Amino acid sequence: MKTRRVVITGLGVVAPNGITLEEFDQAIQNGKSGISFIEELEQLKFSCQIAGLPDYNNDYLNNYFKQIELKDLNASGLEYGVIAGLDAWRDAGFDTENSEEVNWDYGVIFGTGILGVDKFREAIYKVDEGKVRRLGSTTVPQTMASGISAFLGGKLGCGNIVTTNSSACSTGTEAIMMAYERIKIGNAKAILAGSTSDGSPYVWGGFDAMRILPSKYNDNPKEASRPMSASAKGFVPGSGAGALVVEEYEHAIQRGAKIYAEIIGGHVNSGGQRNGGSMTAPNRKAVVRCIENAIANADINAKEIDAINGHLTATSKDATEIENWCKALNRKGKDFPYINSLKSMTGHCLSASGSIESVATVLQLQKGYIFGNLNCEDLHPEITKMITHDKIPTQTITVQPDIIAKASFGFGDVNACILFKKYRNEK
């Protein structure tokens, strides 16, 4: 079987610390945090009162929705997507403006963990209260899960696949990849592949009780997302969306489209919640297994790899991922890659993170830096048994990466790493 090169021609965002595609990547260059204290989680008696929102205002949703698609709009995932989404098109060079006509070569992959929380919510209560003939016809696309692949395929035409996946927080690079495979084998020529997380509190309320979040940083937010940190403790939760547009090389070509990036390869596995694996632990044979078989797949050398842009939540578990990666890759001290954390100025944006993640790692590759890490002067002393303090940049570095692997690692065990690799004009 023929299979085809892959490669990324547009990029769309929704993060905590930027909306527009240059107004993020000013932001991981400066080292910009999103994160600020939320009045509602304090009104709420949350332990974590602080939060990675994206900051816009109503009217800015006119540039992406009709005024009836606004009425009762009530679901901050869906926006994030749908700005995202369209940005990532548009920026590829890509019509978003109506049309009659199907085109069948064109997908759409956007995952979700939960979509339309407080959208349920306001149900619910119209439901309890007896009044369901006033739900209105929004309610059910804004809540099922597939209701932003749904309104981004219709909104473009798209004719070739249209659907969500969920994989916790490994949904965004899984979507990407799944778009790479199937444009790959041949069974598309362009696929939109992102994820969205809502924004609510009725999303991160689980987590505030489980005490995984950080509540010592409530009057001073901007310290508290710390990964690879002695001092973490624990993620702070985010939201947002992330998008690009993943397209076959040669379709790419004869349109003149500007390539970002070429992904070379991944992998998407699980643990089964065995051998240390659980819902909320992975699997460390697994993690490591899936970035073997990423580097495997992309028919590369390990000591090929520049940079790591990892999942590293500012949990326990850093420590561990570090180590998983060292295994993998067989490389340790100064011969370890550059590994960063964009959760340190976002947060953990959920099932948005991967994608979120995967616009910075390919506008580090594209514009030829890396990203600095934020709040973690002081290493985890067991992150510094195993790599130098030169590999982990507090400050953002000029340098020319060639290949940044991205990885993901959700709840439920599941893992997903893919290989970005730097495009040169060949011309």
The other form holds:
Amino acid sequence: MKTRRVVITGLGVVAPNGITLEEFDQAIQNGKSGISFIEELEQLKFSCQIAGLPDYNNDYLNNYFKQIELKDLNASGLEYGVIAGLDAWRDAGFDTENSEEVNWDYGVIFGTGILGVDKFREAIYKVDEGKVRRLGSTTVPQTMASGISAFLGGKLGCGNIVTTNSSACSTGTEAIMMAYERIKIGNAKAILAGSTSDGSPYVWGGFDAMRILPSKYNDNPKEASRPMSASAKGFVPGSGAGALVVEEYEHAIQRGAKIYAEIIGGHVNSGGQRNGGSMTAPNRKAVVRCIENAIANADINAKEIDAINGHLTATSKDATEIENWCKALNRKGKDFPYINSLKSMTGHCLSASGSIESVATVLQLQKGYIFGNLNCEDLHPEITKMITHDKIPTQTITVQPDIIAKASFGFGDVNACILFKKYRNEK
Amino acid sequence: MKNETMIEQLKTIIKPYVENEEQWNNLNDETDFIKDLDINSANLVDIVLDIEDAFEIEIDNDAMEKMLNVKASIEVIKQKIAEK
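Please give the other form, namely the form predicted in complex with its partner chain, since only the form predicted on its own has been shown so far.
What follows is the whole complex; the chain from before opens it.
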């Protein structure tokens, strides 16, 4: 079967530390944290009263939504996803405004964990008060999971697949893989792939109850997210959206699009909640297998990987993740690739994490840098036993990575790994 | 409340989460919830909630972190009852 080369031609991001691609690029190069104290969480008696929330005012939404669409809008995940999605589509040079035609070759795969929880809360109160009539027409499109892909598909006139995937914290990475696979076999020419996650106490509350969020950093939020650190005490909840235009190489060349990077392979699997895997913990065998299969799928040698953008959430599991990478790549010590975690700056953006971090990964390849990790001056001793300090930069370094591996792991024992390669104009 | 009564009550509370029934039958002071009873670590917070309901107490994060075996849990429960 003839397979197609697949490239990235557009990027969009709404992150706690930057709401445009340029801002985000600068933020990650300069190590800017987007974590802050959230008064509402204190009022609600959360243990962890800090979070990563994208920062913009309501006027900004006028660039993306019509007045009528803004009426009764109370779904932050929908806002983030629409901003990131439209930015990426425009960045790829596609029209978002004037086309009246359906394009059968263009699609949307945009994931989320849950959409519009604040809108849903509003609706539940009205229903319980016997005022179901008062829900109006805006409740369903803001609270159905696929509300985000439906909204984007309509704005862009997409006639190919338009769907929302959901696999907890691997959602974003999985969405990109789904787009890649569909284009590779020739069933679509361009897909807007990404994911979003509401910024809301109603999303974060369940994690606070599981006591897996840090509770001792309410006074110094910027130091709270500590991936790979010996003093890591849980992940800081985040929110936002990331979007990538995944496109067939020939199609991109024909329309003269700029190419950020190439997707050379990847893999998605599950550990079946066996061999130590559970609803909340990964089956290590499955993680290693996912990375190994991604490498085999890309038909490269593990030695060719220059850097890893890890899942690394800032829990005791970070050392286990590094061990899994060492095993899958058969590399350790000073032979290990560079590794970083965006979560030190943004917190864990949950279902949005995979796509936001993939945007960061592609920027590193295109611009030639590896961003520094925050808050890991005190590296976990289990980690320094496996890899050398210099592989975990604390300041951004200027290098020219050729291949970067991005992986995400989620509740339900699910894994996704993608290999991105720098694009060099071959003419 | 006597220690034995308290342990019996605790035993009933943790029963639904236990994967290793044999160890549960032989439960003693030193029994570790995760290592001995194979309780999923994510369920520890649910056990704490059930304990809060049963003894009508409130258990803070710091106290909860200590509640990994029977002995430590009984100590925390006693302390929280005394603080009521």
